[in-house]
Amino acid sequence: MGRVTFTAPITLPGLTLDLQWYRRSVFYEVMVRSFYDSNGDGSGDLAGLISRLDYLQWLGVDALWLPPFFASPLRDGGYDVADYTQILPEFGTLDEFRELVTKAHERNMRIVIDLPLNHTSDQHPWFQASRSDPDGPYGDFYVWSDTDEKWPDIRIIFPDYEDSNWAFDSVRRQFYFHRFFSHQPDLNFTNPRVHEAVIDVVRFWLDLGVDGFRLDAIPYLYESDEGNGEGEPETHEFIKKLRAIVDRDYPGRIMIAEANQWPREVAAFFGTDEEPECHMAFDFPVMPRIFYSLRSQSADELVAVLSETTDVPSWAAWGVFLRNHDELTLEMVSEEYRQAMYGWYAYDPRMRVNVGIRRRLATLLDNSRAELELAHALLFALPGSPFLYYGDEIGMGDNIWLPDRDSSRTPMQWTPDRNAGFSSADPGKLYLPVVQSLVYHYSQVNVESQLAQSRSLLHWIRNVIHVRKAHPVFGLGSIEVLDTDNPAVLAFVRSYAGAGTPVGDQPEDVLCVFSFAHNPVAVTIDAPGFAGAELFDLFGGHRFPSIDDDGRLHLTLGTQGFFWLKAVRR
């Protein structure tokens, strides 16, 4: 329970040196337990990721993002944490650890760690400490409260699980508060201790050449009378203060605030120029919207979010995303909205959890092919930098039998062998079963299948992840919603100047139209600002009709069709 002892930074060979590297990058969110079990344990290890690291590679990925694979007693898939600074055994060793960030390093891949810092377990040292040692060095570590009435507008977040921010200690005879489960008591900001503490972890992970952290929950480390717990003031300035300490000691390494809250609440996680915060914030409220807008066969929501304006660095960049390993989280719409995305993506109650869905985006897209493309499409086409989910890649599909979040973190399916090729442990030793549904059974759904197949989704994703890498407007440039004569269509332009990076790059417009209708549709495009432009497919390098002198494009698209459309201006 002491301060840890750093290690000495180790270099990171084979990465190329751009501080702004995560604007332009491709992540992949791999479940250590999930991906591949190199020891016949049934449950996929830090090793196991070790050996599919050429996988990855040949795929596009330019980064890692790794959920917690800390000492943990697991209620919460590992983000009720035990100890910061060790790794579960199960899970592999920090030898094995130093192992992966070099192989990783090596292939020009970067590694970004979880990192819940509001909370840990109640199996914590810290908490256990607190708890039997009021007026102990960590007996001021966490949240306590002689009454559970207090902060009472500060809302429930697992509403299915809990009925109160607040949970009494049989061993203290006190409340301590909790932001998530009662088994994950919020440690205490308040206390320039716990500061200490944080930032020590922070640094034993830096120094072991992590390239950056998913900051979970960073919206309510502090709690006020005024407030609602959630992005206070003095939470602003704590991030800053991490900030500086990463820019001046780890000048490359990233911080990405992951807050559920409205753009311009997230916004404000990125801070200024002059007082910098997290250099990524995922972009939750977008995401949803993609999904109405493929059953509404409307862009109108989509339009809306993507006009918004939000005022942030130049160096700031969103985290976009289809699905991760929480569920679909409907907590930015409307009830309305809400009980329509229920009524066409969760008609069985068990594929509800909390607020939100837990179903991988190929279930939630009934398998379509085509909406799997789009959605893709408009992922990789959006403002900042696109994280996939391991599996949606080959289209993985999910087990809603399995309790809480675990329908949609089942063993990664790799052949059509036994176990689907992630174990070679008896079948009832697996830490989750392989999906045996009818339409995704891992003999049909895998990687070695889709490899031998070219025109796979495997491989289609693939592509697109590279033609998505060698256009830098998709990662560095602006957006501009255009309007069209056709509610199904989305349409935007994004553009950017050049130069942007070390090895300096050309200035490019890129025209991205998509249509959610459920059937072939004809469009008008309004682009005044691009007169006479022509036109060129991005992916065959296909010469389309120009825009007219007035400004205006005339397209038709298939069902659920899309373009990325190369713009040279005259």
Contents of the next structure:
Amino acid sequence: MGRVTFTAPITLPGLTLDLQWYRRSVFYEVMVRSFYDSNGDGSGDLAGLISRLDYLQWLGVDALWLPPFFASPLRDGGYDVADYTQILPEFGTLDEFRELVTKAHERNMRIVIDLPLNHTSDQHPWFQASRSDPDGPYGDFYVWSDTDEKWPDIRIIFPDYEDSNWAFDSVRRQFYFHRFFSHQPDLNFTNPRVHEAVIDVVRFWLDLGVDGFRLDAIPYLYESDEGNGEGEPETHEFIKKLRAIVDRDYPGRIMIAEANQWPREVAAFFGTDEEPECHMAFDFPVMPRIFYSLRSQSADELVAVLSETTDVPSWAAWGVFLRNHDELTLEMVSEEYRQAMYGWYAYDPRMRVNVGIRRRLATLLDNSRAELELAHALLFALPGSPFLYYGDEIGMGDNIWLPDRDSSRTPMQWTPDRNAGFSSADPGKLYLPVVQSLVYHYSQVNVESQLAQSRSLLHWIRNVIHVRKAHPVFGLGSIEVLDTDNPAVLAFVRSYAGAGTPVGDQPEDVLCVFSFAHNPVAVTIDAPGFAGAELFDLFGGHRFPSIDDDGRLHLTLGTQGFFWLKAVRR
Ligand code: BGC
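One more: the block was the form predicted alone; return the form predicted in complex with beta-D-glucopyranose.
Everything in the complex follows now, all chains and molecules, and the chain you saw is the first one.
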């Protein structure tokens, strides 16, 4: 089959495949280990996840992102892969994985898996062969050197654990390069056989039916003497090659870049129309600035970063998020802002790890319902597709007495029963203990009790998800940031012309307004293109004061309040 470029939806009898489904999807990150233990061994598993798909469907989730569940010594939460095509036995079997894909697809839910291609575990047979047989077929699979002084400008990503990107191997008697933990040697992408091997892995999972990949640590594939080892030109070439394979042989499957970089550098991972790279990229530039705004009571940083990240291909989608399984990274903010963030959010040094904060969303926001709502309202209104982290929909807490990022990877809290209903195992056998802190104890914070309260955070988030999904403008529309006379207020219009997709053929404009002030405020917003427009609240439908004939709107907002207002132009 020759190269085919798909731009329009593919229509089969009775079925329309929207190739840009990812632009309208709500994603949910769930670690197999953490969600539900079906066999009482203390660890979550695939069968457990399958049994909870109804819950995720009810919540309104369109796609799951599963961090690695492959064979692994689990020294880095599974990001240390020992075999890319085997499932860790405690998580289940390949047949169960196939069943997960089928059952998810039956619910119109997609499965995106994580692929750490930059490195493997030192337990991977490729590494074992490489260290013991330098002249053998795997001898050149990793980045070996006689000295540990090469590339001194490449930063260390885990400074709390590593003081060099090189480690000495006593078998081969050479140094190997590692961007992350020293037990995670980097693969050598200058070796074409490494390309073949990882492309085989990609095909293996696509043939099993997965809908896409999160490309873990993707900026770091290549190193060079001139660059800093982040987004080197050869790395982008490799991603283009991967994208061409996906587009040609697996249209409709997606690639998501995990590139924790400065705004323009992250945007580069989308590529261009002519040379596309990833369909999506996590919005690392926006994420820390949301948290900054919540405490600084100023929208300035967000306004600045939003204007920097708009110029991307029309099919590209940001993956916006508040939290994930890693620390809230502060690598890409200035030193001054980083110190402010530590002061606000990580006042106990135990809350920090590497260059970031290892806490969950609810604890970061001190369980403030107003802030949780504001943060989610913003998340769901920003350009791109939102990614939720399991448990944040019920405001789960964390456990900073656990090491590293395990603090926010504890078992999902389903009920007030033993082990929070996660597992029937002896509590001491759980892979991590359930949260039992004063405020976030599982006896209070759990799915069952929130289902029983119509005003719970869980019901609130589900409602927002459904409102968002009823308005394609949020996924597909453009953004225009508006001037306001109050620095605490962020206002933007999302606009969608309503054409070109199999869904949502109505043009729509939605004015979104967020107040970061810790007290009520009045604000005047300039919306020159909307003079005379009528405004209606998107949740209740109630009419608001119209924008005046000069294109100005006067509003008052309660403490940390927000509005989503449908604008009907005159
Ligand atoms: C993952 C981390 C992991 C690292 C090294 C990432 O960026 O998100 O959880 O520790 O890659 O594999």
